[in-house]
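Just the one chain here, laid out as structure tokens, in the form predicted on its own.
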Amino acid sequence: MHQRVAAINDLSGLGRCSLTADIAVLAAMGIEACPLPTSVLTAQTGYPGYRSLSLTDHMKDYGDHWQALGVSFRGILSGYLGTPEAAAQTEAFLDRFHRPGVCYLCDPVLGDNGHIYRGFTKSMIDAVKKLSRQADLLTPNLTEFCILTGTDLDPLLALEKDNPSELFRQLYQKSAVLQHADLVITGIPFSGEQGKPMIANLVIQHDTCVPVCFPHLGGSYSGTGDLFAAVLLAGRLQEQTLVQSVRLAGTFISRGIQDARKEQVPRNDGINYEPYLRLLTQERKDPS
């Protein structure tokens, strides 16, 4: 069955991130995308002297035209917005098209590493928190969890080395008040076995809590939040678990950024994943 998702985000020249990472992600999966950008850039803002030029008033025309003619979506995905106005277009965007039966994820994109991004201001982390109200799917990492659940931060890094089960409880426990949505909160550090460093992704829906753990190969790299958001979002139309989405975006970004270290790629390059999106076309199921 065709299949189309309304992919809001940035679209940057450089750095293998936003809709670049969405539309490739998507269309290996089978399913079309049909971008909403919400602004240009010369190249993701990591990179100095970056350009850029906002398309928030443009975005009203999207789903004006999209709507006249009756065009309809599977999923909406959302990441990147840079402003509170563009987060207000696109709750516009899901008044329209937010339907039952139309999965809704949103990556809250606000910060990362303790820190809230650089110019992002208390109306711009209040309008993210009322798009994240709405969503179906949500993938904060550990930051922007505490950030849309107004959790203090430095007492679970602290549990980081020395009680990882008791870190993961805590967050689902204090995952509560974002139980409309099935969680997963991403990118959290801690020591596996004889202190090994190990990355988890926990999956919490229904009731459950699930660690989905990899290796930490070290470095940050662009792109990677979109990357796993958009196998995600497939992976749910595809009818696959989201424990087994979470897998399969792992293995996928661990193999881009294992293929990245090798090559010494820049960070605010992204990570080479494009030799590894077979890995996702080998998860579609048979059309027939």
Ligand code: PXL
Second form
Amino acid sequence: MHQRVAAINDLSGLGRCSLTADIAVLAAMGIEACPLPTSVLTAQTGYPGYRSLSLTDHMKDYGDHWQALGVSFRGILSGYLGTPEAAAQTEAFLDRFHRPGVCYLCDPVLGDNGHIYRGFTKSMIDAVKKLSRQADLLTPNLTEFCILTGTDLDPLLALEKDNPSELFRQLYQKSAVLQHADLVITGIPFSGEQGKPMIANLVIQHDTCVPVCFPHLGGSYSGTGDLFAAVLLAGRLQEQTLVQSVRLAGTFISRGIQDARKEQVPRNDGINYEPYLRLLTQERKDPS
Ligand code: PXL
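Would you mind generating the form predicted together with the named molecule now that we have the form predicted on its own?
Now the complete complex, all chains and molecules, led by this one.
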């Protein structure tokens, strides 16, 4: 069945992130992506000298026009919003289109590796926090999880090496404040058996908490969070379980990272995911 997702995100010319990632993944998974660009950038903000044009003032037009046309969505995804005003416009969009049966995935793009992204102020954090309360599915990385829950990151990082199960237990405990949504805390590095570097994605639903783990291939690349979120939303619309979708997203992204490492792609350029989109494509019955 044809399904539509409104993808609220920026369009970056370089970095293989945001709308570029959303559209590729959703299309590969058989879902129409309707882009609502929050801003247009020459390149994502990790590149020196990037230029950005805010489209905040145009965001309302999309909602107005789509509503006048009687369009509806099965899913809504929001990612990089850039300004508190864009977050407020996203909220206004949700007021119109987030109806029962519509899944809203909020990727609270705020920072990574213990740092808040360039240019993000406290009012931006507050605006994203407010938005995240409306989410059905929330996909923070560890840094964003700490920002959303007011948790100190350093004591958690200290547990990564020696006691990952205690780290997962503490994250689960702290997640109680976000329990209105299904939650996946992404990209948690930890030491596995014999000190093997691993990455966990913690899937928290109701009263269950399941770590889905992959070998840590090293490096932190642009756009992986966006690819991950888009696979999860498409998986939800295809009625996969969240754990199944996280496994699929992790496998897909691992292949892209392996390929990027082999070619020594700089982290700002994102991963070589394009040849692996086929991993996301299910055999579908011909509708005729
Ligand atoms: O992938 C996250 C992201 C999206 N969009 C822009 C960014 C970033 C992360 O740096 O700069 C413009």
